[in-house]
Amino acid sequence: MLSRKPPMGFNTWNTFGEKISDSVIRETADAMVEMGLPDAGYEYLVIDDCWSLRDRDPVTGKIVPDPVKFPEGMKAVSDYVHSKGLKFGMYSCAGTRTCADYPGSFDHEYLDAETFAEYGADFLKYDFCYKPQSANGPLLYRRMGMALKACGREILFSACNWGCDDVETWIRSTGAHMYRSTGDINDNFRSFKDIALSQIDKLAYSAPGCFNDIDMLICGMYGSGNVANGGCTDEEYKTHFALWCMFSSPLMLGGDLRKLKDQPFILNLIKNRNLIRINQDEEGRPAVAVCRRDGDRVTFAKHLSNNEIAIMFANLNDDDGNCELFFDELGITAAGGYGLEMTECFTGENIGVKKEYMKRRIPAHGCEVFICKLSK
């Protein structure tokens, strides 16, 4: 089964946009393989958009890619991905042209889906610009949906129509296997924050087979690249990171892998197995939040596979605050007797067992994940 749990990897789009090349795909391939990320569960290598030129071929219809940026064509750059033991993915859009105005999939679904299957391709990402009037949105992710069931290789559909048409609620039925529910990111604490809080309604509509994307990872940025605008700090990269796994989007990475040798914090903050496996849990239930204060401190619960639950405190005000948990909220009475034994994600610490009700003190724009087991 495609996407049973949130699908991981990298796409080219935060940190390259327009800039992409033969030569970027494989370093960066090289880059998750010297680094690690597979084992980590980082498998799909993507190239997002401006990969092609700027028209169809006049004989055979079929998009072309760019000979400059990809002079051995594309699948050579697929087979040079599957070497490294990783999964290669594609872009298309539903629109006649992409977003950056290159050749859009708008009734030649069925071609283009054979074409990424030649390529080797084992994930499409697929957008929504330049869709005429006339056509309905959700009608075109059918489409695609039934190309890729017919183009002969298994391909993993993620859908993004930033959730227009309350995609939610119906792009489960169109065989997609991931959606994006939002805009698009940028690098700055505003923009991630922003994101996580305009989803606190739609966690319940993800889950195993079909998960909500709240849009690539900025981790590791620092204020540069195509979706530069301020940058985070370590703290809020942490942040960003943990309500991500919290909400069980796929985790795809968007830094440029090819400095995370020069990144420590940053590569151990993406292979954090502890927040990982919150990520990745086979049950695939969602966050909710049981507690906001002050607008912006939220404490989010996740119930988790053998009889854990995962706690966040995430502080998304400007000071520093404290966040809390009433443990009613969590369905954990006082007269039942039980509390929970916690242990902190980041830090691997045992804070013992809680009952009741718990405050923690959260740094401005930070946060604290927990692990944990009822226990008396």
Contents of the next structure:
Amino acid sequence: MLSRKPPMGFNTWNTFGEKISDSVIRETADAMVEMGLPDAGYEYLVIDDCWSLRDRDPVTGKIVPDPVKFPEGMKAVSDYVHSKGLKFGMYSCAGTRTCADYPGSFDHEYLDAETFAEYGADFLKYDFCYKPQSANGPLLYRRMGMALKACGREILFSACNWGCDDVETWIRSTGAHMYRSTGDINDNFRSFKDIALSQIDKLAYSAPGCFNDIDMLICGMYGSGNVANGGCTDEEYKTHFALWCMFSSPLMLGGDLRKLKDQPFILNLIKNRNLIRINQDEEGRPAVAVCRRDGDRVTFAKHLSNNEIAIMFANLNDDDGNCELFFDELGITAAGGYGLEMTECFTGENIGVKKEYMKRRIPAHGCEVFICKLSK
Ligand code: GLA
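Alternative state: the form predicted together with alpha-D-galactopyranose (GLA), after the form predicted on its own:
Okay, now the whole complex, with that chain kicking things off.
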């Protein structure tokens, strides 16, 4: 089964935008392996928009890879990615044009799915720009979902309609394995905070087989790249990554992975075993906001397998302050006599067994995340 756990990998858009090429992809594949990312779970390398010429081939009707960006074609790139033990992802759009105005797959769904299968694609991100008036989202995603099933290759279907048209209510029925439930991220605190808070009421729709995708990660961009917009501090990237893990979002890295060897903080963050364990937990249960104070100091809880529970104290306010937890809200009653033995995910510190109520002082834009076990 595809997408039994939130998919993990890399996507070109956040850093490279239209500046993608054969060498960018090969160098990124090399960096992924050198930095040990496959061992941490990252497996897909996805090429986003801007990989083709502006028009289809007039004879075959196929989309044509840009010969300047990809002189050896897409199959050669795909073969290289596969030779590194990674999986290869492509991009298209449900409308007549992609968001950056390259050919979209509308009315070419079956031909394009076959073309992606010929490339050896394992993943397709499918956008929503230039949708004809006559068609709607369910129809268009159903079409490509079916075309992918018919194409003879197992391809993970990543829908991207930015959370429009009540997508959470119909997307699973199209065969999609993940779906964007938000607008586009850019590289600053306000952007990822707004995305996270906008998702609280949608978390329950995320489940094994089809996960809510809250967009590609910005960790390590530091204000440069295609979606750069001021950048984040390390503390903010930590909160960003932890929120994506708690929310069971696909973890699609968006920074320039070739720079990771000079970014030890980011490398440690995106390989943090505890956070990835929370994200990849086999039960795939959604997080829930259990306590929200003073605006945006939020405590999240997510049940894990083996009777563990993850708790995140996220201070999304602009000043330091307390995040709270009333154990009663988790179903842990005072009369029952139980508390939680709590181990912090970043420091590894075991803070012992806590009961009934606790608060943690969290710096502005910061967080703590605990993996907890019921204990007397
Ligand atoms: C949309 C998507 C982005 C990216 C761009 C490419 O905005 O939401 O993730 O794929 O299109 O043009």
